[in-house]
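Take a look at this single chain in structure tokens; it is the form predicted on its own.
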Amino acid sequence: MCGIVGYIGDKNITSVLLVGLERLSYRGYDSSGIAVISDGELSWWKRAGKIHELENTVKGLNIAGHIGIGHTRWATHGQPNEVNAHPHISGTPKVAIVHNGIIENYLDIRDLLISEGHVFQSETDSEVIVKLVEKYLAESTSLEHALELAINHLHGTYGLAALSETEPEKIVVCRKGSPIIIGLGDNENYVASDINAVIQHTKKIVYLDDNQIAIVERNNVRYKNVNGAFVEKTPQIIKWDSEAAEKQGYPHYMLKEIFEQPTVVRTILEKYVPSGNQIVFKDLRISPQIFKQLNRFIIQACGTSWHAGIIGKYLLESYARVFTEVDFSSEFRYRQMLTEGSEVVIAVSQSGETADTLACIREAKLHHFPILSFVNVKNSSMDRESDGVIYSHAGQEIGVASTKNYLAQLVCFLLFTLYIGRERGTITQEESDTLIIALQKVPEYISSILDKADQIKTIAEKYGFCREFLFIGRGLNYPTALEGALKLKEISYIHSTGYAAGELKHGPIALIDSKLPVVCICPSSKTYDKMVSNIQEVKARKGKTIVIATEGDTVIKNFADDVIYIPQMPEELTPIVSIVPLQLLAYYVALSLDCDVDQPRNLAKSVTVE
């Protein structure tokens, strides 16, 4: 949530900050602002709305200076207006801060500061930070010391960057639970909450850890713990480039990422099945003996990753014969964590910075659970704090509604299941080989769906006027129904709900009438006959049916208003392929309604607040 960028150097300061904010806009786009120091004086500009509102404000201004910070906001405390936008400014001499995270005790701090004579302008929790820094800057010798004293009062999460007129040649940053990185350059340095803001300038990155502070100057960066002890940090070299974040001719990032999915599957297979049909996870780092003796997996995740986790449960229980629970991260961390010492917690996240999922990892480690994370972003907090990692290898995903990373998670869960099944002796090598050979055809299967984009667009436009949808599926494709419904509601703002098809008659069937589209995931499977019965129940009540079915299924035409066919494949692979037409359906429905596909309202790509 929210995005931070900062720079010190000789480049055009507004260009660096504004381009950086634009590249971070998928993290939050309710409001934005920048603060720049020029000739020892701090100036700032803030606007509600998306980044172009700020760009229009500073366009044509001759903003000098070689040091500044910027922020794009996803509102938590206070409405998304100009007053609540960051940076927050205070003091004489002036101080500016930008903040990601939530300060849980801000009301207590605010009341204390008001009693001391401080005046607040905004409704945000973040403003208490700049007031504290202002207070301690009057008593201390440096901005870094004032920030150290200030954060001692803060309960919650923060990624912070601060500027002060007292020290116009440095940016001071710190973090606790919200990511901050340092980008190292030649006679220049950068700070950001995300690599994407700085990758076009430098690939030499330092990841700040929790409870660490960095003092960033033009030719030097010093790192210290909040207790004052200086520490050494080793830069990481990022191998991907900024071109990966461009649309490359597609009208939206989401469509580009949907069409990248065949390549994603090939990449995963190259990484994890490098030769023959042997599965290799180099970063698993958990002893095979633990998996052999295991009696329970606990999968915890949020949103789309939670849907992937449910499919993981079906696979692990079917092939590895391990009892598997799936829980929302926001609920799991508050449960009584019971353990018999033979369980593994699996955390699933695209960003590796999801606040609830990360908090669950930390809580589970306190109870001595081994932690295995499925993560797309290397060197993320979850990556660094887990015992073992399986990387999704989806590449950078910019569209707020996840597409290719979800599909990557499904492929990784299937390969992990086969690996565990072989370790535990619950599946044969022949069974594993058969599924891997079939999996190698999935890129071709997905491409055949993408070739039907125009057909799916026509269906989307046919139903785009509807304000409610139901999605139904059974077994492995019940989570596909959940994910299809989520994609549609995320980007089109249409109320859509996924159900296990057998649950229709237990309540939801009351909703069905001639105006309600019901999307039915009905490929060839062991529950096919049951699904056909459920579809007939919908048709008997005049519901409109859009059916995902297997090629050659002519029977289904009798009960479908529209059919989208997928190739014949083993049932275990159908969730990987079935989701693609649902992604396209959601995309084209949103497009027909003129919705902002890449930046849907109220959402952010990485949810770094609880």
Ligand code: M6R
Given for the second form:
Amino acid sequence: MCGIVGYIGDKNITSVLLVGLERLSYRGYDSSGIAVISDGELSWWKRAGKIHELENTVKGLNIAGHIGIGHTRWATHGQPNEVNAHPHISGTPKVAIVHNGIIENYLDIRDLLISEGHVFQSETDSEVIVKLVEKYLAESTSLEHALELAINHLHGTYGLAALSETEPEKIVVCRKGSPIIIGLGDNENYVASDINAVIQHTKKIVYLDDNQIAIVERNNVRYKNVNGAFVEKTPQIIKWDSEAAEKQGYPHYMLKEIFEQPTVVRTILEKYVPSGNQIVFKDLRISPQIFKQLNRFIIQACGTSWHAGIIGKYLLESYARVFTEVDFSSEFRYRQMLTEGSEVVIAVSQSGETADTLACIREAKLHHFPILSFVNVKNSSMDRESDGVIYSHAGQEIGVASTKNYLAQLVCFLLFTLYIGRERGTITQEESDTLIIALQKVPEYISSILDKADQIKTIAEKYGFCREFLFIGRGLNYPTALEGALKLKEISYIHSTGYAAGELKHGPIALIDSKLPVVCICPSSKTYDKMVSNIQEVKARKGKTIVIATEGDTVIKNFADDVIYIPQMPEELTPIVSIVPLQLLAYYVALSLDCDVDQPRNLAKSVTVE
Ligand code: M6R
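Same protein, different state: after the form predicted on its own, show the form predicted in complex with the ligand.
The complete assembly is shown below, putting the previous chain first.
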């Protein structure tokens, strides 16, 4: 969580920092700040609220200087106010620090420093870092050395950037558990917590590893291991296009990303089924022999990626006949990881940086599990730390509510299931071919739902005043109900819950009355009749039903207040398509309530704290 950017060079310093922060704001957006050195003197500006508050503050100030750092915050310790915003500043000489992560032992350090006479202003864990640097700067020769001594005290995670009046020509950065990259330019250099902040300036990127420090000057960057020797690091050339970070005429990133979904499916098929009917995962890097002898997949993920993982379980168990567990990363990490030596841990993540999921990978590696990650962001920590990777090829996802990457993960899970099923001989080539041919029609199916955006908007406006929603589904579309409910609650702040429809009568049915909308995911499937019974149970209690059904289903109209039809398709594909109307429903409900769709309150795109 939180975003860091820093720059040394001749460009306009405030512009580079503010644009960088804006592009990082999906990582946290409750307060922000910048610090700049000009003529050897450090100045800083901080504001509570979104980045435009800071922009309004510095607009017209004509800030000079060619070196600075900035931060956008997602509050962990202390309210999102100006005092708690970063940078945190020391006394004399002035040092500025921006920090991502959590310092777990900050209270002990704080007490110690207070007993030594240091005075604290904020409630944050981060301020202890600047006070430690201040203390060691008084005794040491360089900012780099003072920072090294300071981080020796820290337990927890950090991505840090520091600036000091004592060495006004350098930014020192370091990381442990929270990403830091260095963007290399010509007579200029950048630092950031991820490439989005710098990609419009340079595509030459160095990824700092845990426990490494970089000393960044205008024409030189040195890397070293903490308390150790200098190391060589090779820059990577990033292919991402900064255009993807624009809204391209859409009012919100979320809507743009929903509409990009047909293209995403086509891209995945081009990448993984490049010719004929053979599925090829170039970066799988786990031997087919392991999959043949496998007893169990353990899928671990958070949020929307966890929902994709449940669909993965249904598919892998049904077609590849592998027992598959799905766990929240935050739970799996602290459970006993039992292994019989024939399991693969699958991590599912859009960002590849989610702290809980990453911590599971690291823990699972200690227990010798092979790790396969389903990841969107290339070169993310999970990408780099996994044995094998299946990229979801969704392109850059900026809206905090995940849409196109979820759909991409479902397509990847289906292809992966077919691949594993073929390796294990649990499905025939013919069965696999049939599903691949059907998958090729999915972009068309999604487009047909996108064409119904106006109808879905009307339904959204009809129910937007309701303060509670239920979502129900069965089998492969039970996770669709969970995901539809999550989309709605995270961007509209309406309480919504997803249930396996069969569970309704075991408690939730008590909630149903004439004011409760129930979204029922009911395409043609093995459990269609059971779903229809559940919908009738809702209707019998005067609940309002919004039903996702298959074209040609005329029966359903009798029990539905509103129907959104999806095309006919094999059941295995229905979760991929039926999530699209629910994404649009959430979007239009949030819009009707005037909510900030792309940056909902209290959330951040990438959750890099545990
Ligand atoms: O980057 P990840 O997929 O690991 O992120 C996991 C969750 O934080 C994420 O899916 C979150 O639930 C989204 N806001 C959902 O829209």
